[in-house]
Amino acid sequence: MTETIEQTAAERYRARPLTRVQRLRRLLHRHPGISPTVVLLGSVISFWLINDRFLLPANLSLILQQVAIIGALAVGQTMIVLTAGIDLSVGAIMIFVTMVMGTLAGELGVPGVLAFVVGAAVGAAAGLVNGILVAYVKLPPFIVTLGTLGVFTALALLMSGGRSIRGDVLGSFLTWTATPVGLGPFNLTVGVLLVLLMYAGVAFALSQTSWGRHVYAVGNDPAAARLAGIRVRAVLLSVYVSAGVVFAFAAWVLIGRVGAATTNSAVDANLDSITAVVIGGTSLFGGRGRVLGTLLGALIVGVFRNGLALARVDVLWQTFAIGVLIIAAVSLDQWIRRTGAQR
């Protein structure tokens, strides 16, 4: 009798019409790309009203070129966050690989293509270290990558010896990503186009392959994924190694963008990559998000920094604004996630 009463009460609860807030929450939960799209459009309109130069093709081209590096890093960060992890060493790995490529090509005379291949292998090895410590030693991703942040930063500084390697001695291949590409009124670079192609490839891998489905399953519930026959540790390791290769690719784009191999670039890379992922709708608790949202998040970061600069806002306040964006995005994610507990 008690069970019947409880079932009837549960049925009455489920039969209640959803409020507007509940419908909105469900919509955002099912389509995480809506939030960053609205924020991006609102930001563009706001900064255009503040300064009419914002929407000039030259300025929009500049934003896309600036976003390319953070956008590339954010792809690897997205894969890791989808597994309910986080990587604080993304910028350090990128800078370390930059110096590896620069030293090989600029000082040892290694061909640019081979220097890039070695750099990609170094990035994969860095990701392998993080992956082994997370998946097999079972250390928290935050602690692991906080430690390797210091390790790879120190290695990059030791390798550079406080010097930069100029682009004119790096060879044409490593600086090829800076080659301008005209698309109508816009002036992009090869690096921007390659990053967009990478987004398309990773989006396909995550949405259309069994590996991608396993990544989401592991991030959503590792125990359930293990019971379903998924090799959780192998999936985690593959994610960190793949992310390491992506960070090496970002290093290649960075060399073209800066015109040199140096340790003095991409100072805010870690913060901006995490910001792009979170604003893009990927949940820090794993299992939910899309790389398309990450691209929108990276554009939002670029739009904010560029728009605030045009408005002559101090760089410290720009960082303040990015911090507020992170808090707002995480708060929204928490609010959206509660929809699963209600129905």
The other form holds:
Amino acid sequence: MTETIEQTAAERYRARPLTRVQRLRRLLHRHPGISPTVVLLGSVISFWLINDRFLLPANLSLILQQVAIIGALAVGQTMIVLTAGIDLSVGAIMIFVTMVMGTLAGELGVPGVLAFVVGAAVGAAAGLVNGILVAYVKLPPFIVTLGTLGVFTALALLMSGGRSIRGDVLGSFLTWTATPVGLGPFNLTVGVLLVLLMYAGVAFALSQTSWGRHVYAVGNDPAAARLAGIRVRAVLLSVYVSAGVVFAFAAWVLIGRVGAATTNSAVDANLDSITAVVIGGTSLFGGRGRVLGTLLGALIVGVFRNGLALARVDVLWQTFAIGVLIIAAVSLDQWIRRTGAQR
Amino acid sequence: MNDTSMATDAPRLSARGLVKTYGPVVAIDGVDLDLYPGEVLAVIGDNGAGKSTLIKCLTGAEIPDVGTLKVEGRSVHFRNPQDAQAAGIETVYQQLALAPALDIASNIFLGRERRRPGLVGKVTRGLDHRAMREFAEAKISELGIQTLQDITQLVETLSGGQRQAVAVARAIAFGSRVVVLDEPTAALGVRETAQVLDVIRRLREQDVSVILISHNMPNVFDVADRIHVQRLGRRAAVVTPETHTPADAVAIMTGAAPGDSGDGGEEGALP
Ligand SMILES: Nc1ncnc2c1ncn2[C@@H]1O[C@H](COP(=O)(O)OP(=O)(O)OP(=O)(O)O)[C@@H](O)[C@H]1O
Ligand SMILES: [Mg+2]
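Next block: the form predicted together with its partner chain, after the form predicted on its own:
Okay, now the whole complex, with that chain kicking things off.
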């Protein structure tokens, strides 16, 4: 018997020879972590080819330190974007908390640990304000945080009166995040490790706990989540409050990095944190994405800024490049997602 | 089912004078409902007759403007669906209420995820993915939806009927006292519909009460013990398959025959 097994039309279609591009697209769709990783590696290699100092451990360490602030803010931003929200006030909350900690420790002589605890509480309270306005008053997150961006910025400026508080009066605890940590040839800081720890913690909470599931469900479809028995408003509130605490940790890292409590630092941190989230593949419509993608996104932004600076590209052109990068990353993401149904 | 045993039991779920309005629209207008232990109560009515609104008021999805609700004789006020779930009432809503970007197992356990056993689960609060998957698989196969092959498939990639099966599996898995199904078979095939009806009968054997909303008269008359006919926001009648034919029920439903809410032997059970 030499009877050949008949294929159905669909089986023939599926067995059709795929072009390389199709195969690649399918692979990228199945493993959403690949494309940001490839972009990261690609940009690292390109910048290394332009300037071989780029890959020196000292420079890579510097990138990590530079990216720590944006990275820390982006952790909280990811949680909020997953609920289909957006937070324009992340940088303002961080600066405000910085000034609270700095004023308490540097001017009122409060012990550093206590100043940090009060700062974290202020961060949580700021998140609570955003959360109540979003979850209970039901205003759009964009409007709420546009408003609180102004409010928290003004509070920080009023508090500082235009002065910076130097690191040497802040005490050892608040500047502890600047402490160098040698890892082989790399020269990291406590702050960098702290940020990596936050990523690990939030990644676990989002993917391995029921709270994480609820965050995704609320971002997906709040009405459905409510009918499924999820306390939607409580979940939203918890997200904004914990993001506020994350921003307080970012403030701590910032004090270490700048070596002072000042309102003049990290001015474009707001938009950069959103950039990191978007490049990392999290959907602004909520319910889709991963915090580890955001880590890659933040690294990509850091690598671009640093690499372009090393290549002596003007700061304005750096901003230009980041802009192009955002659009390119999102287009790539869309292109990959269009294969969604073809498994 | 015989009426006498039912009349002697106290209702498991009992609603009196439920009113729900949406601005100028009166969705339900003073509806009473009694659901006895281990019975299947069908709710039928034309589109817009207030069936979905009625069950939303019974399950915490909506708060009635007026009216009282009792579970096992005790007054309750459900503020949200969890309150009803805590009272052992599970619901498949007409719009299904699934999270499209989560997989089937996650959707079945949405809102009551299972944690890892022992100290690990307590400290880390980590989820027991394996146990949830196995349980979800068992519940899905109970419904006989063989086209669902992969429990980790995202719900947004499922067909309409498959989604409905996931929602039904979720309700029957956790409903301990009452399972409410709002048109659970509307998108299902013939075989899958038969499976759902079987599951409803099995629930009744396990002393779970079922409220079934359906437009399919043969199904309703096949499985229901009593039939609540909803018309223009009011209860037009309660009939039984023994005393009425499908044609009678449709006549009441459309207003061709007068309704009588005292029908079906229900008044005898009023407290
Ligand atoms: N959220 C709402 N806002 C305004 N009106 C509503 C709302 N929900 C229901 N209604 C109105 O209430 C009435 C009853 O609706 P309901 O959904 O209970 O009908 P139904 O009997 O379930 O109909 P169907 O068989 O089509 O599912 C309708 O007139 C509907 O327009
Ligand atoms: Mg309905």
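Here the structure is a predicted model, which means the values were calculated and not measured. For clarity, a rigid core is taken as the largest C-alpha set superposing within 1.5 Å between two forms. Positions refer to the first chain, counted from 1.
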For I327, what C-alpha shift in Å results between the two forms following superposition on the rigid core?
-> 2.4
